[in-house]
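Next up is one chain by itself, shown in structure tokens, the form predicted on its own.
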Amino acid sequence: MKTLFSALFTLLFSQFAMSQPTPNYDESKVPDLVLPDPFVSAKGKIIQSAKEWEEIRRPEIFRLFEEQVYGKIPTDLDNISFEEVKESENPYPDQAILKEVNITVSRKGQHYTMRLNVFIPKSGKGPFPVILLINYSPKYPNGQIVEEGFWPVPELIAQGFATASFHAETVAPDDKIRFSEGIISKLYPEQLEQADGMRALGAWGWGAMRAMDYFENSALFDSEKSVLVGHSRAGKATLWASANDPRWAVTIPNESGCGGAALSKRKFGETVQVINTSFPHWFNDNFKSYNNKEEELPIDQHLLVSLIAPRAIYFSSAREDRWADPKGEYLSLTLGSRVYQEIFGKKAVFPLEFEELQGPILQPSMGYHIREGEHNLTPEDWKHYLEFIKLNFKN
């Protein structure tokens, strides 16, 4: 009976496991790139200018990504206040003021709140420039403070900036499942109906907006001299949020992979069928149609970047983080740049081929670094982080 039944499991774990798709780690097996240009609209019209640009070029690309990736981020509501609360013990009391802010939104007749940590220099004189981090650390689901090597508070302060976190849960679930069980259910349900609908990933996004709403109504913060950044899942909402909403002056993905900053057409790492299997509730319904049909999406990544432009841009990887697919992120990042350079008039120079990197590259508008090391957010990628943060906030 124990022989069977140990038949019969190994029968169904190998069927389950062919049915998983596998990511791609062979260079040989990437497929050549055919890209959408940046330069011609969908009527065939050649772009010139900043503002053929963004009358004509970019939103048909913004409406792409909107339609068939990433669904809409509803910016419609009828009221949003700030309320503190002290519910944790600050452990920089020496260096910052800790805020904790619940963010209350209302629309038709429903509230949801979220919560935001806040630490603000106590030396020094506001307003100061503010970097938030979009979390989802699976030590906090609450929404507690993270530990310092993922968000350096005390460095971050030492060096003149408030900076502010708020946990993806405590906005949308990072569950298949659940999901919807934040502000989607609660504030926005009709989402879930449209096939081009708010999904988690526009949610937290959406979390980073109302942040945003939080420091331009004080005092405290220079909202102009604002950073958002996010790792993983929370770079991915990073770059759809910073695309939605231009008040961000920087943009800080670090190794958001597929759907992210690497160019989903290489279908190396993490593929578009991967990672809708793994996670059906972080892109919309149409994005499933694409799954091991990348070839057929009419954008890529690099479109993504250039919604950004000319706000100042940063992508950081890995190289043990083949999952994340480096080299396409650094590709779609300098494809990405042509608009920031012919469109824009912005030094955005990647002169080397991804095998020959080795620093990082700083320059105003657009950077990027690799580190040794696997997928994570470091003190290292921090450090780089705020040498170009101060190169775009000199003046």
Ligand code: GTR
The other form holds:
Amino acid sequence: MKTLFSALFTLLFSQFAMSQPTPNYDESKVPDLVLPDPFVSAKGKIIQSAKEWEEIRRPEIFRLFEEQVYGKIPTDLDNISFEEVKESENPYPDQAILKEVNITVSRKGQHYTMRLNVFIPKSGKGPFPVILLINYSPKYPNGQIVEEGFWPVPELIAQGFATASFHAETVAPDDKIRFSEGIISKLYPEQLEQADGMRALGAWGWGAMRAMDYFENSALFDSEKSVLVGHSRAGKATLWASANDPRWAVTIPNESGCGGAALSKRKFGETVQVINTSFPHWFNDNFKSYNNKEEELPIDQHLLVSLIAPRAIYFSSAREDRWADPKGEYLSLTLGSRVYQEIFGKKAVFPLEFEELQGPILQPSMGYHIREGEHNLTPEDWKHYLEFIKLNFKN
Ligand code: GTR
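Please give the corresponding structure for the form predicted in complex with the named molecule, as opposed to the form predicted on its own shown earlier.
Next comes the full complex, and the chain you just saw is listed first.
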């Protein structure tokens, strides 16, 4: 019996090992990169001005990401309303007012309500600049409080920001079977039949856009001074949301890795095949056709950066987070910076190689840091983000 059991175990284990390719962590094995040029249109036109960028190249790149990677984020809706409810105790009653906001969206006779948690400074004079964090921690499904440092509400409030968060689960569950149980099947069921339809990352981005609708609707917030932050999978959603929605002034994907900040074609750490196998509900169906064929992708993540230009963007990495490919995150930012500089005349210069980086790089439109330690969103990360945000909002 024991032998049969161990034979079965060995078989199952080897099947698992076969289905999970060993990640590459060896820089010498990274393939030579052939990356699509931001300045050459599909028809071969050289893009030289902001007008040509906005009218020709940007829409082309946007459509490729929509079609081949993330899926559309539909924005048509019949009605949106905001209602304050009172369900939780305010954990910071001395510093902040807590607003729990139900955002209800109606489309084609269907209604769906998501929950946004907002803290507003008690002192100081509004309208307040606002920082939204997309949260997915399974430990805090009501999206209220996350571990020390991950969402440092008292600190953000003390520095004069309003800050809000919603949980992924309130829009689309982070589950390969149940992901459509939120807005996708309730409001946009036709997306499920489309190979370039919205999936979980797009749905989380949609949630951020509805939060922005709320900020714009209220005199409490200075929605032109708005920051979108997400860690890891929520960082991927942050990037795609901001590419879709120019209302975000500052975009901060923290350690967002594969399908986020990192270049896919490097195949370092997590790859397209691995991410699509573990999380088939994150990206659209077409993205699966690039499993183990990253070289065939018509885009790479530096072009996602370019879609956000000239708005401020900040990438970050952690030294031990090799799964997310820190060098690939830095490279896509620096390659994307060419659009900031050459099309929009922004000062966004990255003279250092990844290996030479000493401290954070802080420029008004673009910033980057790599810190020691593991994959997480920490007080050290927030410290740099606040400096970057203040640099952008100084007037
Ligand atoms: C990992 C996944 C990454 C990253 C991370 C996270 O399991 O492979 O792409 O998103 O989860 O969200 O923390």
